[in-house]
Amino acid sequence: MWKVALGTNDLVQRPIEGYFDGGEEELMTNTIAESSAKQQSLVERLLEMCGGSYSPETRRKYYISGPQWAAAYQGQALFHAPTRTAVSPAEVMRHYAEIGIGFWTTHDTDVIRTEDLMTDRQTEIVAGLNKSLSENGLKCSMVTCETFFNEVWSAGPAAESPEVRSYGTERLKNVVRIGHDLGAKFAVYWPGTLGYLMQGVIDETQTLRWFAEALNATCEEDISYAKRRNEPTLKHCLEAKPFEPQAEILLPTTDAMIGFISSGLLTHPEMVGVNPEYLHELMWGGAPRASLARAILAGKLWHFDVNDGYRLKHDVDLPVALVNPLDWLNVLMLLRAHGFEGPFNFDYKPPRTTSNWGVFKVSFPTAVDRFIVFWEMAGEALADPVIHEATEALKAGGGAGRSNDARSIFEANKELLTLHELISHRLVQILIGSHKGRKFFGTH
């Protein structure tokens, strides 16, 4: 997860006061408006030429959630000024409903100012959010706690200071209450500041114990609050990220999170699972599909953040399948094969080159449509007769029987092993449509 600082874009260029008279300024405004309309018309025409879009009704059939922070992202970053203006939660919800995204997710401080948390103002805001959700036919599927942006987290939510830790625990407990009040089923925690910048300044084991204490108190709050409301408890999901914002992260991977859950430090480990993010697993050089497989085996894959990017790079959070389409086909084959159907949370950043209008007219609709295509393509690949027969032949083996003769076993299987490459070729064929007769002809 990552934080969006909402507010007025103070960097928008404006005419210097007094430089234009009223008529010239109005003429410039009209010219810009006409140019924008022409550009939007061009984008819409080319998007229609692309084809392959789904109806909002079809999109709602998939457990896809749209985060408040993703749609409201203004394009700012460490070296980047904002390129888009702020977008309110009500506006985000309205656009999601129009697109056909049926679920909405949020950080606490995406929608409630830090100083308004745990006050009567929070109650008013949550009521307003529920009203907007109902008006747009959306559901809140997940809430998450911001423990990385505010200055109070400069040393992390499990810092040495007992005041910071106490505040951090109250924030986590408050997010549980917000989640129940909004009808969410999941809570996600990204402890991005759980770590250090300088060597030797913290005791890692103590920090992890403090973090566990906060999660234990949060689960107890969930049990109590859910009981009072006669509701099931939330599913609490830990999200790992190998880099940023600390130089050294204590729980950098999904495997580390699973190990932490089973460490004996948690009093309710059955309430805690993981929310892997595709790019977070890719960033450190790992294979997202392998990380997901290990989470499945542990019974802890409860939530999945969807995006794309590059190995051993920073957290670019690109839209799904624009960088690694073949890998995404394989990831969704794994998830379909093991019965995982979501939530799929679109935790990505619309590129800085995309306009406010383009975020909802191009970025989110095309991202959702690509995901649906790859999900259905994964089902086709799992049922493909070539892949099925090749896989079954490999599992049957070469017929050498039980033997201690390595050479004879190899000789009996060596031709079968060529099927590994054939299967990969078949997946590429499915990806580009050549398995259905599509061919490309050049000038030769």
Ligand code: GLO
Second form
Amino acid sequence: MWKVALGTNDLVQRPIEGYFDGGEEELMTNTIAESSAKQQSLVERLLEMCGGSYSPETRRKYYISGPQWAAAYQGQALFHAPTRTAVSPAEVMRHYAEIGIGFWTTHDTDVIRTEDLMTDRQTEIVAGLNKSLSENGLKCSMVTCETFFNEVWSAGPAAESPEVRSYGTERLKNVVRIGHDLGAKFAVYWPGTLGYLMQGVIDETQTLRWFAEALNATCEEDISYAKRRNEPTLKHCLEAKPFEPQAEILLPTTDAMIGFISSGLLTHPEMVGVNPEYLHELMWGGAPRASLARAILAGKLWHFDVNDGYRLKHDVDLPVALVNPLDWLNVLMLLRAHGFEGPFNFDYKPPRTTSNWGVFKVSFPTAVDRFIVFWEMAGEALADPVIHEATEALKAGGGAGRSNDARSIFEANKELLTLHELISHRLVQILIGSHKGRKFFGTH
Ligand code: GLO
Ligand code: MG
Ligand code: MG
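I would like to compare: after the form predicted alone, may I see the structure of the form predicted together with the ligand?
Everything in the complex follows now, all chains and molecules, and the chain you saw is the first one.
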């Protein structure tokens, strides 16, 4: 998917064959270069006009991770050709370091070709990655296994064929070892192909048992590899998505994942938590904040994929808070109130209209800065005197005393309940800055 490599020239509009001679073609390429430079300085000037940005040092204070696959995403999709060229891991790391994104995450196959996995070549590549990480002052926080793109997963990672399943298990175990070798603390699994296109073909209960067996073997591998290295085991996090790429998914929501963890099928449920993704919860029509709350109560919220998009639509993976800013404020209030401070994994796709240059100049810095602004704003909202007093008053109740009379209880609370709308109004005020005196002028 992210591997389609294009030569730079493919992205430059080519003149119609035979229309220009060579000299004119060169002229045209120069003209394009000149106008690209002008366009970049326009983008830079307008970005400047958007106000200041946080310094890399400030950005690094947050537990924000940048995925290899997000930065290297070339803009392609089912009906979309790529619009950007490939970006190597070393280059991604260099840009993240410059921006102030302190952590890097990767799939096994983002950095190692499938045929090189579990070979000496893997060892060399991992050594090279460690070198680039330390040269850039970055840490790898999470590794994840690609079990959705390669043709071997056409019937899923827990397919009927024992060869597919044992290959799947080896791949998961290998990711755990790569994780330790890169210094990661988390492993994430998004079993996007654990499902089907046509109903009635597989026995779902059997498939889930097989999936659990693979995870059990992975945890065992972690325990012994960690012991050998005298390190703690990784935190293994399951990520759900309700559809795409399969039509039907066996574990479509974070709640389903939490149920699976406590189903009795896992031999080490204490090693397994969840990595909810904001948009994945919206995709099934849920409230991400409520999904996160349930994960917090289950003690399983260990990792969080940050992005944005629309309800009941496909996985557009837009940059954080560009679609649902108020909901993002609310989500971060919940997380701050319950002490969740990351990792926040920026699992989004820079829009395909953004250029290679724009990915690191505009997309990542603005996404990180928006996130920080929302995080700080969430802290402000939690400490806001209006919200605080209103919330406390609601919790104290109207003082009807003990009574079995529904009517009188309602009457005693009804003026207080107006505070729900007032709190909601206050949150919007905080979002748009009108609590600090922001007003609209010119309309009377
Ligand atoms: C796709 C998922 C994907 C996962 C990644 C980590 O929709 O969000 O990006 O987060 O594979 O497991
Ligand atoms: Mg994700
Ligand atoms: Mg997604």
